[in-house]
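Shown here is one chain on its own, the form predicted on its own, set out as structure tokens.
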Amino acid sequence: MDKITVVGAGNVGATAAQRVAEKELAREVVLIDIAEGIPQGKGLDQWESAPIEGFDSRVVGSNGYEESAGSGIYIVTAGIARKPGMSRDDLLTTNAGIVRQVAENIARVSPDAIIIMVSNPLDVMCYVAMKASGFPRERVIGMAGVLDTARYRSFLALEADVSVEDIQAMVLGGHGDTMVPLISYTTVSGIPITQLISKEKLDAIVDRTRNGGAEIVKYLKTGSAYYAPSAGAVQMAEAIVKDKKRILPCAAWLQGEYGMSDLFLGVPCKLGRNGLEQIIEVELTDAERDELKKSADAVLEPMKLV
């Protein structure tokens, strides 16, 4: 790909830009931020790491969108971050205004781009971006399920004392306290997780996954997670750039899937060159279906405010 742009040069954005460059997913990586000098400085610093890390993707910083014209993918991380005591929904109005402006600019300079949304509250920000850009659902997808699933898998690996690589799992639903880790689909190299970890311990892991972001915010005090979120966004970008047809849990605009319509919700998505290429409907237990419905309700509520 010729160009990938990351909007927002804070911790998530800057780390995402570095990962995109190191994986050489595009010839040029553009880092955009309204703060003067910050994207330029970080972009130059990243480019100076290229001879050591051995990548040729050129990283440039900019305060405007012209530099990003013709980008195939935009990873949007712009917005204020959570502070201790704040829920993702507390960020709603401020970030909706920021994301609306970002999406309009993207549509103006790169009308064929794919947007990977990272800003919180994630599911609602996807909706704001889709409305403001006028893009079809295939080209606006949210990074949440990949992150939530990574957290879930990392906790399971610790508990079962196995490699994270051998844990297959999926977390669906909204990116918040109502997310739905699918225990019925969680395995270690094909072995059901319920054979390796007790129900009590699994319940505790599900709970820790739901509060994974808040746990980190509490430690950091002045910001929120960025290593894992940036890794999640870049995994999605890589699946698109390389047309990998990966099945990843992402926030997608539902139109009848799982019996729901007109909202963004984390579901299994096939990602390839065209962005969202298919939503895969898996069979859920009654309990999982109820939880997914509850999660959808939690997303619909704040959607009315934007």
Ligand code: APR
Contents of the next structure:
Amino acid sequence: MDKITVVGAGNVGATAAQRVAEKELAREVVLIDIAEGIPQGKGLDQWESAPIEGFDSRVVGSNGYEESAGSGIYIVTAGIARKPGMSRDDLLTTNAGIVRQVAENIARVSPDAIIIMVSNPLDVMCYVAMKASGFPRERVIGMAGVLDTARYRSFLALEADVSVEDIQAMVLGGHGDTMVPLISYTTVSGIPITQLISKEKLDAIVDRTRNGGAEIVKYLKTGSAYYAPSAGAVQMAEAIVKDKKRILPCAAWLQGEYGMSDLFLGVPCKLGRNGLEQIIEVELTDAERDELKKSADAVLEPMKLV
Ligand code: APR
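Show the same protein again, this time as the form predicted in complex with the ligand rather than the form predicted on its own.
Full assembly next; the chain just shown is listed first.
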């Protein structure tokens, strides 16, 4: 790909830009922020690491959007992050204003781009970005499920004392306390997880996953997680750039899938060159279906406010 742009040069954005550059997913990586000097300084600093790390993706910072024109992908991380005691929904009004303006600019300079949304509250910010950009659902996809699933997999790997690579899992639903980790689809190299970890321990891991973001905020105090969130966004970008057809849990605009319509919710998505190429409908137990519905309700409520 010629160009990938990351909007927001804060913790998540700058780390995402670095990961994109180190993986050489694009010839040019543009980092945009409203803070004067920050994207330029971080971009130049990253480019100066290129001779050491051995990548040729040019990283450039900017306060405007012109430099980013023609980007194939925009990873949007602009906005404020959580502080201790705040829920993702507390960020709603501020981040909706920011994301609206960002999405309008993207549509203006790169009308064919794919947006990977990261700003929170994630599912609602996807909706704001889709409305403001006028892009079809194939080109507005939210990063939440990949992160929630990574947290779940990392905890499972610790408990079972196995490689994280051998854990396959899927966390669906909204990016909040109502997310739905699917124990029935969790395996270690194909072995159902219930054969390796007790129900009690699994319940505790599900609970820790649901509160995974808050656990980091509590430690950091001045901000929220960024290493794993940036890795999640870049994994999605990689699936698109390399047309990998990966099946990843992403926030997608539902149009009848899972019996729901007109909201963004975390579901299994096929990602390739065209962005969201397919939503996979998996069989759910009645309990999982109920949980997904509850999660949808938790997304619909704040959606009314934007
Ligand atoms: N345009 C571009 N950048 C903006 C704008 C805007 N209109 N408004 C704010 N920003 C920038 C800020 O200047 C800051 O550099 O967004 C950046 C946000 O960075 P951090 O405060 O470090 O936040 P971060 O931890 O990166 O989280 C960003 O991602 O995971 C989510 O919940 C998180 O919504 C938050 C977002």
